[in-house]
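This document starts with one chain, in the form predicted alone, laid out as structure tokens.
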Amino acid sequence: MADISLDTQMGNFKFTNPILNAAGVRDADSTQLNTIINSWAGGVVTKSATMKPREGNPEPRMKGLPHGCINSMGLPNHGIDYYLDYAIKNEGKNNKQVILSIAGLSIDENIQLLKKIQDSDYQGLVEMNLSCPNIDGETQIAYDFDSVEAILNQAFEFFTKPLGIKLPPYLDFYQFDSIAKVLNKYPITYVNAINTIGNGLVVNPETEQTLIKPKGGFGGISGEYIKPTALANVRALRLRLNPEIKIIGTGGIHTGEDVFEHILCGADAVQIGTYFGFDDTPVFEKVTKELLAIMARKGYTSLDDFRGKLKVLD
């Protein structure tokens, strides 16, 4: 396995391991973020930051399920100043990248966040979350293609730093075509596909109640339940986006085989959310070793040997 490289590139940023954490899980403060940096993960993604600190939605707001989880967290976070300071101080630590995640509650707030980052000393990757399904009364920006274009038009009037976009799950070829048409107009570094499948509902038949409290029990579904949808989004976007736009695959990753499938469909890197929440940092070592074993068995020495080379039936 020593001759196998897991190197991957996003923009000007090199990762020696394509397996990262997903924003929102075990990354709320510097202690948790440092634990990720000191793990096998190829980098660290911060909690999605809003302009001001948020408490998030009322408890209970997350419940583990047999094959994943339902949550309606509501973006609890310490605010942009906290995570921006962390990102500046830790960029490149342990030869790893910090990805600063932001999630404005409106187009205007996202622009404010980007202006704050543009005016700062931070030079690393930024991931703008346009797909949070768990803010009561707020729509997901990325389902409105005109709004995506509007925010990117404003952003690239001033923003010169590397920008990634976190997307929701798209379920129709019209949506794949439409979002790709918009994104291909801009110098985006990467897209992250996908966020949770929004507004699922899980009930307890014994108590006849919902499992979580916010939004009448509606919440984002994650874990193994969403892997087929995540793979479809990675594949569909890779076939449509400019090759310069990289893809992070997120959804249902628990094994090295899951990572292999995401990369086979076209992902340049992956993020683990639900199973990082369940298994903590040992998941990164486990999954990395499993991926290396698969590559060794198949005779692959780099991710380029199989990235995006999914075969379809004749």
Ligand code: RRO
Second form
Amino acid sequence: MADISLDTQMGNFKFTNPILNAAGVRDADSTQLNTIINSWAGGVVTKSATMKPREGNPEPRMKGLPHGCINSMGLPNHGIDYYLDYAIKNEGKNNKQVILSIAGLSIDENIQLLKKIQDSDYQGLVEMNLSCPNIDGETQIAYDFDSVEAILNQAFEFFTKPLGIKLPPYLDFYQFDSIAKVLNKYPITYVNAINTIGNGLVVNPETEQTLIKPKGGFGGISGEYIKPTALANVRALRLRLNPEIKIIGTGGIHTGEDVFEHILCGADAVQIGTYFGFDDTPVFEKVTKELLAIMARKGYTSLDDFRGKLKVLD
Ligand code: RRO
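We have the form predicted alone; now please give the form predicted together with the ligand.
Starting with the chain above, the whole complex follows.
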């Protein structure tokens, strides 16, 4: 399989493997981040950072399910200074890119975070998470298209570094059309589709209780449950976004076949969250080898051979 390339590109950044970790799973500190850099993952994404460190929501705040997970972590993180310092020191290490994830709780906080990054020595990719579902009293910014436009308007007045946007799942064609219309106005490097499906509820019929404590048991749903929604978002956005805006597909990936499907729908790279949580770094090697085997069987030698080439029935 030596003649098969998994190279992919987002903006000026080259990845030799498109399979990355997703923000929020085993990526909260430098030890965990180094473990990812030293694995088969094609790059390393940090836990979404806020301006100040946060403890997050009360426990229990995450539970594994037969086919995925429910979480309401509430953005526990060490604060932007910690992750920015890590990103500056480790960008390009092992020939791997760092993606610095940020998640301000308001429009203003997102702008402050971007200003801090703009004024720093960091030159790598930034992923602005506009889709955290788990902060009590806050809506997911990217469901409000005017707010997305307001942030991007302000951001691109000063921000000159490569910027990706992490989106929530959209469920309606009106939403696909509306978000694409906003995003196409700006020099965004990539979008990441999708975050967890927000505010799901899982119940234990024996104890008659919710599984997690925050927000009355409501939390983000991930894993196999959300793959069809993730594929739909990747596909719908690829059909609507300018070709310069790349797409990271996230949602329900635990096999090479899942990656293949995401790329077929138009993904340039993919991220694994839930199954990285379940299986740790071996998942990256397993999934990469499975993807290579599928490509070998089909006679594909590069991702370009099938990226976005999903066939629809006549
Ligand atoms: O920390 C979280 O609760 C969290 C975040 Br920031 C996110 O973007 N998505 C998610 O499912 N959980």
